[in-house]
Amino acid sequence: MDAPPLLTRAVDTAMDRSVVLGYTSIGSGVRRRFWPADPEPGSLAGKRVLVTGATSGIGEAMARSFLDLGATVHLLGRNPDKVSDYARELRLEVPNADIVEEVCDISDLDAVRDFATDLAGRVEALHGLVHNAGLMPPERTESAQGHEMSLAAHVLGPHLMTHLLRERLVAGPGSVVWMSSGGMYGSGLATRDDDEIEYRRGEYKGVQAYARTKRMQVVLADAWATELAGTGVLVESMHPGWVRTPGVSESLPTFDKVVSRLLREPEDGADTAVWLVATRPASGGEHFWHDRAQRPTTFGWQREQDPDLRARLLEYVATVTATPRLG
């Protein structure tokens, strides 16, 4: 028999706030008991999702997960030899694959705008678009415009993609996901001057880099929420929890040696952004979610966003990318 929906809410609001138990495989264990119903087989059959970071992954199990509802993806990736190479695998093991390759660097604000561009011009409507690619660079480095890289890659490039597939997303209607962090609890916006924001001051420390633009990501998606709203599209940023990728592995080698065993699986990491794209569920508040339910922003000891800060990002963003300001 079903737990009463008070006692899930009780168990999934205690996992949530204990963090080891609500990001590990334990939480999405749990809460597969009680969280919504999967996305109905063939439920993307006719769509397209475009999603970056694609061969790396997060990416890939969800490039799979997509495929597996019949969505036509677009596979993107900065290394045309991996794009190549994993639409190759996904073609052998998903019969009627419908595949398209794609390369972009999403950090390169002038390929992000060349690479929309000809989308746009090939596509007629955007069902999903899933701003995945993600690094965390160990020293400070810059792009090719010149600015601190995960800021570029998290922040920059993904809200230009955005504005300039904006008419194929609403053709859609579709829906845009940040695959943001749970790290992002840990940091705040910062943005008081563009140094600031580029990183430019003090000891330069790769992970509350990727903390911070972590944090950006879901202002912006909260942002692109309000502007979309009454167009069809839905706009939501989410966690995975913690996941056992390269990546990890990588930027964080004594976190993952401690927590390995209680990891998630990639196809975990990515299932809430699947079950977004693929059930569309109605949003709110600041649409920041995880393990297919919206959580806050902020803990309880937490102060709410400093709008001042908030707004200044967005003043940021819009003036770098040429772009609209959003809010």
Ligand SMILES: NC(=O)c1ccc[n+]([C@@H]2O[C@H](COP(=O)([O-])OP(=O)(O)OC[C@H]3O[C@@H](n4cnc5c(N)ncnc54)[C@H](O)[C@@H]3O)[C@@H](O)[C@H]2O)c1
Given for the second form:
Amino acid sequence: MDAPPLLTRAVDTAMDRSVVLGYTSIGSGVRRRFWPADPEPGSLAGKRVLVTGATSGIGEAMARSFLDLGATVHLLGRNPDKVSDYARELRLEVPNADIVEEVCDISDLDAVRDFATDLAGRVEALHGLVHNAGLMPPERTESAQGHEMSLAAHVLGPHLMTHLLRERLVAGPGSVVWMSSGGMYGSGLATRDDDEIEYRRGEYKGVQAYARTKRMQVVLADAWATELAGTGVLVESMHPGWVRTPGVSESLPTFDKVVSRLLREPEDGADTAVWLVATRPASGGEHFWHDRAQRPTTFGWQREQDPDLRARLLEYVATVTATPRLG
Ligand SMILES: NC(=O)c1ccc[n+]([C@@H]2O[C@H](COP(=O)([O-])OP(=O)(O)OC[C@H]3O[C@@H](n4cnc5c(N)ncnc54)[C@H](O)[C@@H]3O)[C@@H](O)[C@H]2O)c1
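Having seen the form predicted alone, the form predicted in complex with the ligand:
Following is the full complex, with the preceding chain placed first.
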């Protein structure tokens, strides 16, 4: 039976105020008693979904959930062996699994251009695109085009891919989900200075670069939602919670140990993305989701996003990816 809305709201607010409760398995465990219904079985039959970073952690679980709902899943990873190993495993586990193996380094703009152009020639419509691939480099490294790696993999590559697959998404119409992070709450955007956006000066801190590019993803999702308004394409960003994945154990080993028993399982981390693509909920206002509900993009004590910095980011992204500037 549905809980009374007042109680639901009270529990949800308490979870939001306590990060430890809300982001852990306790949060998803409690909220799932009240959250909106699961997608109908077979709801993605005949639909086509592309998942980046699909051979590990949250992406791996997400690919499986999309297949279980009947979708054709394009499994995208950087390493062809890992992609084909996971595809083979899924074909054994999921009867009639329709999987397309895709290889692309999302941080490499030339590779993204080649991949997306090729995919657009192979498919008529795309119903889901989840920008899930992510990383937290401990030191400043650069992509093939010389961009700071977390900026390239979280922001520039996914933006270019969205641009190049735009017509296929409109034909769906599809849903685009940016897998951001609650870590973005701890960061604003960069200043107007290109060297700062690219972390070319000062001490590089991987956690900071990660959080800032996750904040940028939220801004990009919002800008794309505006750009595609009226086309039927949904664009959202989300936080998966704190999830037990190879990414977390490699990049944040201490955090992984301390909260180990409270981490969510990868299926829980993938849940909101799968639910968004499969149910296409009506969405207005802020396009940031966690546990099947829209959440604010700033807490009360934070300043609203500076519109000048937002504009500067969108201009920078457009310039380096050679795409039209989003509004
Ligand atoms: N696990 C968590 O607690 C958590 C919390 C918040 C946000 N996230 C986000 O969820 C997403 C998935 O994270 P995860 O924890 O499953 O990590 P993971 O490291 O287990 O998986 C990430 C995948 O992305 C791939 N990837 C990285 N760079 C790539 C590139 N340039 N091109 C193609 N693929 C690339 C990796 O190879 C890997 O397969 C990330 O975007 C991460 O920022 C995770």
